[in-house]
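Read the single chain below, which is given as structure tokens and is the form predicted alone.
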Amino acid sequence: MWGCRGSLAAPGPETVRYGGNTSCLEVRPSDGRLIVIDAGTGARNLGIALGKNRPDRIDILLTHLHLDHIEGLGFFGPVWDEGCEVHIWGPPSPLRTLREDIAKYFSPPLFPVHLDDLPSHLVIHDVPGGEWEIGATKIRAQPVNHPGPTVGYRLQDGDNVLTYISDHEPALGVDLRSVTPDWVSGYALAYGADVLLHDSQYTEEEYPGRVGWGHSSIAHTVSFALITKVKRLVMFHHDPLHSDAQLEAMLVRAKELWGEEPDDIVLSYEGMEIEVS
């Protein structure tokens, strides 16, 4: 876990324990490949940690193109290495190609270097409609409720399943406790997963003033995890205004809602390592 903050990086004394960098996850499947999910500010530290020991190919799965999920791309060391092949996957847009959208970030005045001038061998893909494979990992992407084209990911290596839905408002317009699975955004991606990383940005008191913003209250996060029967829930995409102490209070409330086996729900933090099994 290289970044688990949402919306805006929030470094400072009140966010030391859980971290201030925005979304970035390093995934290491059984075949030793490197898959990166989202490239927020945490991607910079991942690139530094890789150093010269990085693989020749790196795959980056982008959930969407809001800045907190792509602003680390320009500072991710491997994209500046001419010997590295970097594959970027992301949601298609009905108006532009994914390459055109990413090129907006890699261009003045937002960034001094154009996308086509990066020295690495860059390959950009719209995520396919069905399942595809990167080495030993089977991957599925599906649209989820969040402003703009946004997807969640389900990664399976052997019998082990990781689901990542960083920005998500599954309760928008529905009651998660009473609707059928067909009406629940992200249900098929999360069902039965060993580990679910899911948006848990707001408290129950904050959410009513933020309906439609594309994020979940902790009550919705826990309800979603329970109806999808995941084995372990990792609370992710922490609000930049929430201090370490506030996040821990949210975890206490989430455990109350979770009920049995409260250790199966945890807060994400920078440096966290999870074995998916």
Given for the second form:
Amino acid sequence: MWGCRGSLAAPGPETVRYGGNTSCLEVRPSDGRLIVIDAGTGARNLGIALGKNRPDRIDILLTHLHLDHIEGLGFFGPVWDEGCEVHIWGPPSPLRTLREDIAKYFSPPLFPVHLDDLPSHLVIHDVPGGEWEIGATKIRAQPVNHPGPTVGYRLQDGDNVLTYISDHEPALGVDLRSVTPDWVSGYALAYGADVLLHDSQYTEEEYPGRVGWGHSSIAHTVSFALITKVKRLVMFHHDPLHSDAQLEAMLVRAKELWGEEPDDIVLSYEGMEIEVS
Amino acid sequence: MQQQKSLVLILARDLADKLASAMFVVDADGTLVYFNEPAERILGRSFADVGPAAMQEWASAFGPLTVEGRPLTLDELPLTVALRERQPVHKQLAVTTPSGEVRQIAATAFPLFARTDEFEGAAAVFWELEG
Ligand SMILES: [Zn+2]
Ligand SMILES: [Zn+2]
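Show the form predicted in complex with its partner chain, please, because up to now only the form predicted alone has appeared in this conversation.
First the chain shown before, then all remaining chains and molecules of the complex.
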């Protein structure tokens, strides 16, 4: 895990334990490929760590184009590397392709270099509606409740399932305790996953002031994980205002809500490694 | 993969749930997946009594008539037109409540597209006409 902070990078003494970089996950399936999920500021460090050992092809799955999920893209070493084939997948808007939207970020005055002038071999795909494969990994993207076109991902390698829904407000307008599961945004993506990385941006006290902002309170996160019967829950997309101590207090509350097997719920932190099995 | 309603249908149902106007939501196959309490008031039936239901089933449940009192065929209902033509449509018609009362309504039905090529269903907003 190269970044797990939500909304805005938040470096500083208050956030050293869980990290200040925004969303970026390095996934290594059994076939040895490299799949990157989201390209927040954490992507810069991933690029550095890959160095000369980078594979010839890298696939980047973007959940959406909010800046905290793409601002590391221009600083991800392999996109500047002529010999590298970089495939970017993500949701298009109703009127524009993903390429057109990414090109907005890669253009002056927001960024000095145009998308078309990047030296790597860049291939940009609108995510397909159904399942597709990257090597041995079967992937599904589905729209989830968050402002603007946004998807979550379900990655399956053999029998092992990882679900990633970084920005998600499944409780918007819905009482998660009373609605049947098939009416819950993200249900099919997360159902039965070995590991679920999920938005856990707010405390229960903060959420009422942030309804409709596209994120979950910790109570919603735990409810969602229980409804979808995931095996392990990783709290992700930490609010930039939350210090390490506050995150740890949220974890205590999450464990209370989770009930049995409290070790199955953890806080994500930069440098974390998770074996999906 | 577990079955799950599309996000557009989930949001359409949320909207209906919070609207004071009567609203009806069907999926891409025409299956009735939700109508709200204001709709229950006009139709004289609760969603729990009628839905979820296939198109043929729910269409006949409401005894739809033209404004002149001729029975409306399935093909003529605003929602089925919106489903078939994938365009908005507005009509006046009448519905029959379980007690046999005939109520004149106006309905606007419209298709729900997630993307230009992703058809998820249709919704109709309707209201009772005075007199
Ligand atoms: Zn975000
Ligand atoms: Zn976002």
